[in-house]
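One chain follows as structure tokens, the form predicted on its own.
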Amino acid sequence: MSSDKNGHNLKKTADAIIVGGGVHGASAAYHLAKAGVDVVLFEKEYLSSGGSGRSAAGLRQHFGTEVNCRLAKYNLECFPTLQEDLGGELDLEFTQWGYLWVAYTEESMTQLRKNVALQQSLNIPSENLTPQEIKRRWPYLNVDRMIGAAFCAKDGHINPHTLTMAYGRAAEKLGARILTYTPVEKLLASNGRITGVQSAGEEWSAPRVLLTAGPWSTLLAATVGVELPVTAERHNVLVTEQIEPFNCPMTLCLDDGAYFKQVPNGSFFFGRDDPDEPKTMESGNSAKFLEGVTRSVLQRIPALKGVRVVHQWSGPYDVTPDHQAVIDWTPVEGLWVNCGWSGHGLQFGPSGGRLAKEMFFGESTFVDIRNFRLSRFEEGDLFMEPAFI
């Protein structure tokens, strides 16, 4: 029999096993434990050590597909009270300084207008802004050549580490077993049905297994013959020194994929979609990224000229061909997955956990998630998310 970090014996059975300690895994553990499910979560390092903790952690309702808008709206309804709901021990740093998508081409502005129209039809308080309105609200932004933008004041920021860890701690208090630094080597199945997982050479039994391991989900699913169209892309983030906060919204350019935002401690995060970054789960940095992203960002917020960059990190996106998640039961009975969020998954932690609980109990999901089914790739029925970076 195995022992936990405190030397207590652990039974190697559960009602459900979760593989992956990012925000979706931790949220699922919390929601399942709250519903009385005996759940064990395996994480190969520490909670939030993968893509969740390396996220720029923007919160937005700006999407171009109805299902993402509905889920995002639910998330933003949860975040204002989530710190208290999860016990109040960790500061989630939830702020609502807004999310601004800017456009420099008519094609991009047309897409933003379509997105806003969809959002407004779902009672999401988004709006279209002209360059003059942008300059009036945020005089430090450079609006030269800018055609317009989409903005939602209810959007903002959260700390990805404390968010994930708060879900994990709350789950443990409800009886969940969170096993960090305990990598899963493979999934176990018999006669087309999941039976558990293998970790450190030991077999753990459960009739249900949930994969929330980001791009690592693909390798694990393959151990029981399930093919996931989820691949890794490395993305970088730059962090500046702390300066006086001035409530700068998350600002993102649909045309070149560059973004920046200020976090509550005063630092700025810079990022940029770079197609030349390697398709890998391994971390790493490049001078090319540093030069490219700083040039892009300073063109839009020249007030940051001279502010020092103090840190750079990278992490993997888990990407699908249509930049949409896979949330579905697999052909192996009892195995279900939640991965492939293509860079916008952190903010869906609240809805992801709720969906995991509803799927476990065979309930109707609170939002129709048929579009996220795994079979859509074989069917050729992809649904592209136009608002992704």
Ligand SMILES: Cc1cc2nc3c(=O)[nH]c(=O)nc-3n(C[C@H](O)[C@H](O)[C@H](O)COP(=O)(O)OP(=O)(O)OC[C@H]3O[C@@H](n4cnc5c(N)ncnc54)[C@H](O)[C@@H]3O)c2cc1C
Contents of the next structure:
Amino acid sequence: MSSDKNGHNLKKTADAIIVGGGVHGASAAYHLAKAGVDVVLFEKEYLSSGGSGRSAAGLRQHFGTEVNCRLAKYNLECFPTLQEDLGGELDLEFTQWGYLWVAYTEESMTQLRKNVALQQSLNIPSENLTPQEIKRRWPYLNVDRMIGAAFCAKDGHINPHTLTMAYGRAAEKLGARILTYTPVEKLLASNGRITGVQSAGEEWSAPRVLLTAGPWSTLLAATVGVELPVTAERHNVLVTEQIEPFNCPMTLCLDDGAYFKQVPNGSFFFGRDDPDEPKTMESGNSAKFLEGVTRSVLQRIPALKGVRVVHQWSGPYDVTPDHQAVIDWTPVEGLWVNCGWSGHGLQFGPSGGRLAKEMFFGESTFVDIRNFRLSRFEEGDLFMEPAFI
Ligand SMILES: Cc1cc2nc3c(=O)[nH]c(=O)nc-3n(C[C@H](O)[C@H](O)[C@H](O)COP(=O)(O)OP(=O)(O)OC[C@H]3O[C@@H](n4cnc5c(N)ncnc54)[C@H](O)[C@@H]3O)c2cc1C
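Please give the other form, namely the form predicted together with this ligand, since only the form predicted on its own has been shown so far.
Let us now look at the entire complex, which starts with that chain.
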């Protein structure tokens, strides 16, 4: 078999084609290649160039639906050994500094208590905290107006770039072909069956195609007549200069969606949900975000006053009407999708790859994912996730 300069074989056929090299596509390539599947992944830029690399990369088990709690628990069990499992070449910067959801209204606190009860019933070690307990554990947090919080000490952070790239490299070592800077122009189908994809005007054929293109999945699915209710929303992150790490959990404030966290190199990330941000896949920054997020975060952690901002970026969430993912086969035989992860998809990378492999082989999935089916939108049977940001 002839090969190109990167050693990729040049045949334009595969058992499975993956479109999109974010964490879900890269993890799927790894799991499929590990199971002996001949797989090709197409990425229009570099691995992690979409939502994955723009993520704040918080890892949490705080969800309000059972399937998300079960999957999140599985992922948190994977992360501690993942660096070694993927070959140990890249530092995944995994830390478990905890994740704190702070409520400012009785309504939010009631929902947090419900979520924690569900999590505890599934053996997730989360707990409810009073403002006094919060002040005792993290004296530098301002607890004015706080009603309480939910906390899980096992939650944490990972580097989203090295995570995605480590999956990609491990997949390549197992024989997967990872084609970066190679956009797919359209999917190809005939008589209701997927037949492959077109890239650079050339046809690649495969009996199965997995779409993991984040918000771009909608446009690609439409090329074979599949409608995905997945839209883009721009979200921003700001990064500060590095300061000596201290024991600061990722903290999310439920009154205005502001969050902050320290990452292992000492920088703080600040983020904030802003409904006025453009609904676009394009990146871009706004001064309004900088002002709004700084004001919100400094009220909660005044100790950061004066810290310098060194960087700001934005990236797209891929949002569905119920803020839940779509993981399902589509009406086009052989085409399946995994997208619509809103602001919480990075941490579901390990489970995303495992589920892709199980679905490819027609195995029963390790967690029941019926609630993520595509038909729920047409059926009017939305499956709301109460714990989304
Ligand atoms: C600001 C921000 C903060 C976030 N914070 C968190 C967080 O704290 N925790 C968390 O878990 N999640 C977070 N998320 C969400 C998380 O980043 C996403 O849910 C997750 O990364 C989605 O991964 P993915 O692999 O499905 O998609 P993506 O990472 O978006 O990957 C899709 C890929 O498809 C490629 N592509 C598109 N079109 C084509 C084409 N035609 N041909 C080939 N390739 C194509 C893109 O280039 C892209 O690389 C955040 C997101 C943002 C934007």
